[in-house]
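Quick heads-up: it's one chain on its own, the form predicted on its own, in structure tokens.
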Amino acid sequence: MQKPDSQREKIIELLEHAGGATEDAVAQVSRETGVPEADIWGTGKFYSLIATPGKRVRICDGLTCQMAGADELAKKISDSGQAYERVSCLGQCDLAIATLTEDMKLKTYGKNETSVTPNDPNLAINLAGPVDLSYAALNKARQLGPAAVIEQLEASGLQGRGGAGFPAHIKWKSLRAQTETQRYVICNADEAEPGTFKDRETILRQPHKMLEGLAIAAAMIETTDIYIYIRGEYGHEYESINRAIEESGDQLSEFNFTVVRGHGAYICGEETALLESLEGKRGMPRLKPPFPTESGFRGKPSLIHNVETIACVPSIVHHGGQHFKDLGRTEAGSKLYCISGHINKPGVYELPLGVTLDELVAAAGGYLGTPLAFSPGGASSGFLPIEMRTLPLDYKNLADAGSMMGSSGVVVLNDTVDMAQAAGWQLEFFERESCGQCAPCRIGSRYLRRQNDDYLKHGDPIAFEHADDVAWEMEEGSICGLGMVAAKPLESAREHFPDHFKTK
């Protein structure tokens, strides 16, 4: 049993310096907190970069690493005698293929640097402009008050950038009228959604925005403790924040920061698995209501935002809502595009929200070959036809198509990809990030990937005779978003591409 004084919210940590979870590292660790043996045990095999001890290189299975190549890779890395595991997306697609060392240092094998749009001041986040350390919409955030800056929020339209769309203000509202004066601000950093990078390039261009962002936020909600959730395998990024918190001197003074770093866990991008992380615990989602803006961290109201929408709000303040909602075109604001994939310039580009495929695929250089398809908002929202190739890319559009914005991380397939493959790719994903705690999802995405993989072998499309009934268990009967998305790349993928998944 749990001691009433046990620290658990330091166990993840502490194993993670140990070594992984080994038992003398989970004594070690039991005797330190006060948790028990069997409850750290639980917890530390949750986590990819501490269930298993021992150095390995780590192979990207991400779809546009693996167009790129991946599987040549990993034979080269076992030829040479390397012990190498294959992982989830690494949130490297625009330089893909992706490793991590054996020492967890980034190694790539494609071009060197990411494309982002040319310095633009009237973009909100402006990725390639110069850093403002002058915190002055933070100063004005101060003299305007709470009520004006919600109002400006409110006018501004900003959306969740992170997958959900949802409003921002909303949030904001919901925490000023918790009677609870203990209160958390939360950047979720996690970035690990395939295609995915932006959250990647505004830590390590524009770390500031996203401080101020959550300092306004902070002092709008009247608290001092903020924490931001970075993924472990963003050392880089890790190592710009505490830079940029340094760099910012007596403008952060009163607050106080804690950069926590995930331990592989894509669920953890889920805002209430990544709060149980926090805890010391399974980054399983909780049941809502209550929504974290009631009881989040430690149970306490926790405003909770991802690095792009935390890092738009100082342009909001400093400029005006309407200023913001007319940088949109279909919908509000500029926002960050990833693209990656058959294409000359893979980045991120920040441009009116509700540009088309074309739009943004011309300001990366252009298309490789003959388009066949492009996932438009990461693995969650499945594929498109090219036919769909100007249909805006917002919320609702995307929507009304049966896909999703999510976070905007776009992969464009050219016609040499067989999209039952490319399925085969993003269902062993979804499978290997389920959290298990629901068993639609947890059985689902293991029973799909294995009828995929069985197709992919006998040529025989009798493999999908019950694909559609598990695939609406799962939507319908999943605890979070996860399992609720996770058939998508193999339900769209026959939907538009019938061709792919004939008799062979």
Partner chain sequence: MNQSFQITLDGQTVTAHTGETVFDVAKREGVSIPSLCHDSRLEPAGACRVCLVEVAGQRRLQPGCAWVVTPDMQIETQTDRIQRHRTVLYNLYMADHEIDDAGLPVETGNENQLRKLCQSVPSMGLTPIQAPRSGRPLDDNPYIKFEPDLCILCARCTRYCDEVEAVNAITLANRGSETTIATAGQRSLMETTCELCGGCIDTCPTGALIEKKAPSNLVQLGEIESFRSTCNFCGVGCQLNLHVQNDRVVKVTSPPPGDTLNDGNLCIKGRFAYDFIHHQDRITEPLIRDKNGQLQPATWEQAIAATANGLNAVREKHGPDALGFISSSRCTGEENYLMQKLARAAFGTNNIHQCAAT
Given for the second form:
Amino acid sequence: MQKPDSQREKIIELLEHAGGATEDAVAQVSRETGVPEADIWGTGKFYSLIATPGKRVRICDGLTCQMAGADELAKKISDSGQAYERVSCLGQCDLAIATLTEDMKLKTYGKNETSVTPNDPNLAINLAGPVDLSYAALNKARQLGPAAVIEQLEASGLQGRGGAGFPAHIKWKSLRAQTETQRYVICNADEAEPGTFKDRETILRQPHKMLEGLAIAAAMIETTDIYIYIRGEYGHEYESINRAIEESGDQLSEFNFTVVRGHGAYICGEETALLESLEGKRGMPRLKPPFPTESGFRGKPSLIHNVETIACVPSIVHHGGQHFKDLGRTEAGSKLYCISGHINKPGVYELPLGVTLDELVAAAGGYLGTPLAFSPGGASSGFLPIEMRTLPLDYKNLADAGSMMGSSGVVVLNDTVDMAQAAGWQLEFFERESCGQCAPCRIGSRYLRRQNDDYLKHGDPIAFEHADDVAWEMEEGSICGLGMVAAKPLESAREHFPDHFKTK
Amino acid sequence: MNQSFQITLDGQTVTAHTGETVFDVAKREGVSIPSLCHDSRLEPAGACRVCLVEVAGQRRLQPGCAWVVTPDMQIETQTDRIQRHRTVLYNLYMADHEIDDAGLPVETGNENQLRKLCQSVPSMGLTPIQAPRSGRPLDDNPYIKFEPDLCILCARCTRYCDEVEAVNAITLANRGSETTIATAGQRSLMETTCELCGGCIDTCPTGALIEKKAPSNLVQLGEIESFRSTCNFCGVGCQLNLHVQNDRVVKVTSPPPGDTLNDGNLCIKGRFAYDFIHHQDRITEPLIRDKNGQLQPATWEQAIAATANGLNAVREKHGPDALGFISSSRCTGEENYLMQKLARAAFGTNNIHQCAAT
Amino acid sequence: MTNSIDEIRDTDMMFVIGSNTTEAHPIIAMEMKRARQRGAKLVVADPRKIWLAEMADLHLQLKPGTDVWLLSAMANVIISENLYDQAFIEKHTTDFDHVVEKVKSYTPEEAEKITGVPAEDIRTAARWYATTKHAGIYYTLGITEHTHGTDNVYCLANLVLMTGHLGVKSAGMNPLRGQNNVQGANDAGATPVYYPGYQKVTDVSVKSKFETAWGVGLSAHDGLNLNEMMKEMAKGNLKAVYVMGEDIVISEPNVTKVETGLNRCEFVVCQEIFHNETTRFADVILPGACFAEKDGVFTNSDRRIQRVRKAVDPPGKARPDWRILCDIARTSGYAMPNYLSTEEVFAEFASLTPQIKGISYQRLEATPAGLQWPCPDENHPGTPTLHLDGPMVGTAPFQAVDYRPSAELPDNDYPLVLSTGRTLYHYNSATQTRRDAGPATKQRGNFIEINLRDAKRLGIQHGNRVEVASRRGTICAEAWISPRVRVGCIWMPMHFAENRANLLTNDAGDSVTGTGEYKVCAVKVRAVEALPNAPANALLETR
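Could you switch over to the form predicted together with the partner chain, since the one displayed so far is the form predicted on its own?
What follows is the entire complex, opening with the chain shown before.
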């Protein structure tokens, strides 16, 4: 049993400083925190950045980086005698190929700079706009009071931008209805969905929009405790947040900001896994209910929002809900679309929610080569055929098409890509990032990856004999969203590109 | 606030109470819902996914062990959807489990509940996934063996170790298909906080954790004899099942949780310290000390007579209160009754006591 | 125990004193951990920082033997802050005013000086205990193994009574029994002052009841308790002993005196399953059966009678102990009935014992969780919690007691306080547990726990061989430097035959029960280069 005064929440960071999950480090952290050694070991071994000590280059094997030739780069690095490790998407798809050096510094091999939508003060986030340090929206929100602010939030139609699309105002209302007065606002900056880098740009270019949104949320649900959980691979972004907190001066002095770094686990972007990680545990999703709005961080009501969602809030407060709603086309608001892959100008474009792929690619300088397929919302959304280029990219239309809006990390694939190979890259990602808690996901993701490997090797579609059943069970039986979508890349590729899965 | 209300379970209207889970209601109503990761002593984990049921109004299947019922809730446990779910899930488990010649999950010295479940569905013959799950082959503890190829990662053992025994000696480690049950640094259990209570063995549903001491074929032998008894160590009074093979106690387990005061739990002494029963040092015949001070084997008649004579001689010479009878708090109630009766009725003294400070 | 073991999980506050529960009663400790994880408060009073203390809200690390001060100061707080249960006191108790008067001078500040426990902690513990409805006291030999053990128990009882924590679920006064059948042995009359069922041997009507039942005249005066027997034996007044299932040369305090006594005896009988230190003195050794080889009942800490069932035959010619006892009675001239089974013995025992009159083997078969006495008739369901409807008979008197120091306090010659106890891995004289690989590997031999400061002062390093000496004897052990013990105190387990802790302990007995003072005696410790020739231990060699 843990001692009453043990400091579980600190163990992951302490373990990192002590050199990773080694026996000595675990013993040391156990002495320092009073947390049992086994718990520290089990937790440390969960997070890929600390699980295995030792310096090495980390090479991204996300879809865009793979299409850009990450395998060849890995071979080059290996031939040069450097130790390397293949890691999941580093969130630099626009700059592919991405690596982290031995000192955990970002090094990219892409030709382009990141592009963003030019300055337009109408836009909710307006990445290229000037930085506003006035915190006028926060002050306005205070004057309006919670009821009026939540009314505007409802009028805005803001949906969760992390992928689930849950109406934001319902969470705020739920928080206010809790009898427990210790509440938390938590910002999910654990951006790790392959193809996605919008939160990165928001944090780098408009960090105060995020901070102000968090402050408004905290003020409206009557708390001062704000946590920001940012993925460990985002070094500059971590610094950007801390710098912004300093810059904000007295404006935010009443709030307690805690910025917590992740340590290499995609699953911690799932909100309850994120909570576990914040509490110093293995990032294994919790059963829901209870939902975090009732029982979240430390068992207390918690309002959790993605960076983009919360960064929309100042604009909503400032211009009113209707203004935000009108920024959208088929659904409410402007939306940060990430786009990478076989197009000319990869980047983050803030466009009306509901634009088509063609419009998005037009903003991004046009297609490269002959487009074949696209993945509209990260690995979780699977693949769609290019014939759907005129489908509005919004929550409803994509769901109806059997895909999802997800994190709107759009990747375009042209006809040089073998879709079985592309599916294999995504399957590998899910197998590696499965937390291992439930069998459908843990066993299913490995099973499908191995069957796909078998097909790639032997060209015999018998490998997929049971794929539909297993995929069905993963969706039905998994605990969390990761398992539910982990078969999607394979199943959607097999559905839309049957020619790529024939006997060879 | 405990209220009663109606819910519908497989089409039947049944009564439920505030705070109850689907499992609680189903158990009372005699509706069987399979499960692997559930243990009444532990917080529900919903991790094995075996117990998923359909709840009207819920898009997703929900774990019966954790799902709390509310008034008018409609639960289905036997639909085609659930049947398909169980079929594929059990087959996935089989793809991640050591399989025997019969094509079923291997059973060791302890029951494998997964094997029973798998017998209830058609085999899909999924290709084994060969998960790189590490064990601790060098763990030299004398009692507890971990077979990673039989583990389904339901985490009952680690949760038991944390929540019930609370020594936190074992943990889930690694991630995805590499997930395993580990100690800090994969050390021997002897070099951890483990107190060798063996509760992890007891709660393991598949026999991935087994007694090193017990014969490995106990289950296969079928009806081996088992005797319900009470532990002979401390004053808690834990209930035990003594498993007997060829007139030897070969394994000790607790009756299942729920019915007894030990609630399925035992400590190292109760579960494992039974070697003394058949130890070669046991005294196996009466002994009488001869004139030279050497102990010599004797018949029972001789020994009983020597005892009676020895005690009678002292009584006659020095009176009954020159005798002292020291009974034992280790012996049975009947024996203590007889010992004091012996002192009082047969020898006329109240000099009878035992080491019993509390 | 006034309450049941399974009630612990629902308690809201546990006051554990003089009990290393996780080691001595691991399964009860599991219930405590369960309550703790549920949020129940835990206060542990113990001179050592035992594991339970580490998980506690409050650890009162008192100096050994100062329990009366600690508990009286808690009573002082409860009374001076008006936290007592006036209604309960008026209805169910007498003599409260005696205690009120007595504890006036036992202020927390004064108590701090004697016990070493901060006054504020004493106040907090007292307030938590008094103001929580479901608050239970749990104690064991750390309370009773003192010359003032009975006083300690009175102090605890005073706290229970003044707060009305009796007749309430998950509360009460709960001694945790050290052995499987301590309760049952006492219930069965294996005590010098009581027949079965705590019926006084000096009560004429009781005596005549048993004379009728057993068909023989009986002694009218109290017998000697064990401590007294050992002393009379050493003096040469007790001439013969019949020892069944007990290794008195290990388990009694000041065993040198016990050995002297055994040597002086004219006749010694041992009924045992293993040779042990005591059998070395036996004229006759009768091989008995272990629990797996016979039928019967054990009565546990919460008064629960449960069946023991024969699973295997005794080895060789060994026989169930109950049959041996009957044969000896008959051969020595008493007409012991020819019982055909233990069921018949139990029936006779129950018929003479009001508390268990309603219990039979037949009922025990039908109730696998056992039956808890009192169970006065065959329709009675047993009594999990005592006094649920108020005290059963009359009123309970408060007992005002004064602090008396332990019999032997440290001085210049013997500057350290030794306490002894049990560990998780071994049991009593360890004749059973040392024959199993797990316990034998976890703890191979005797050790002491000693504080770093004392160790430094004495030039002792972790793992050193040390010699521990008291006025009564000298033994060797391995030194474990441990933050668990206070400065000036050492601790040692009682299990190891080759280095017996009870060569050191003081046989000064409690004034009422005669229980030896195992928890406090004065010793000195020094590092030694090599282990002197310890008595060869056949038990260890033969495995």
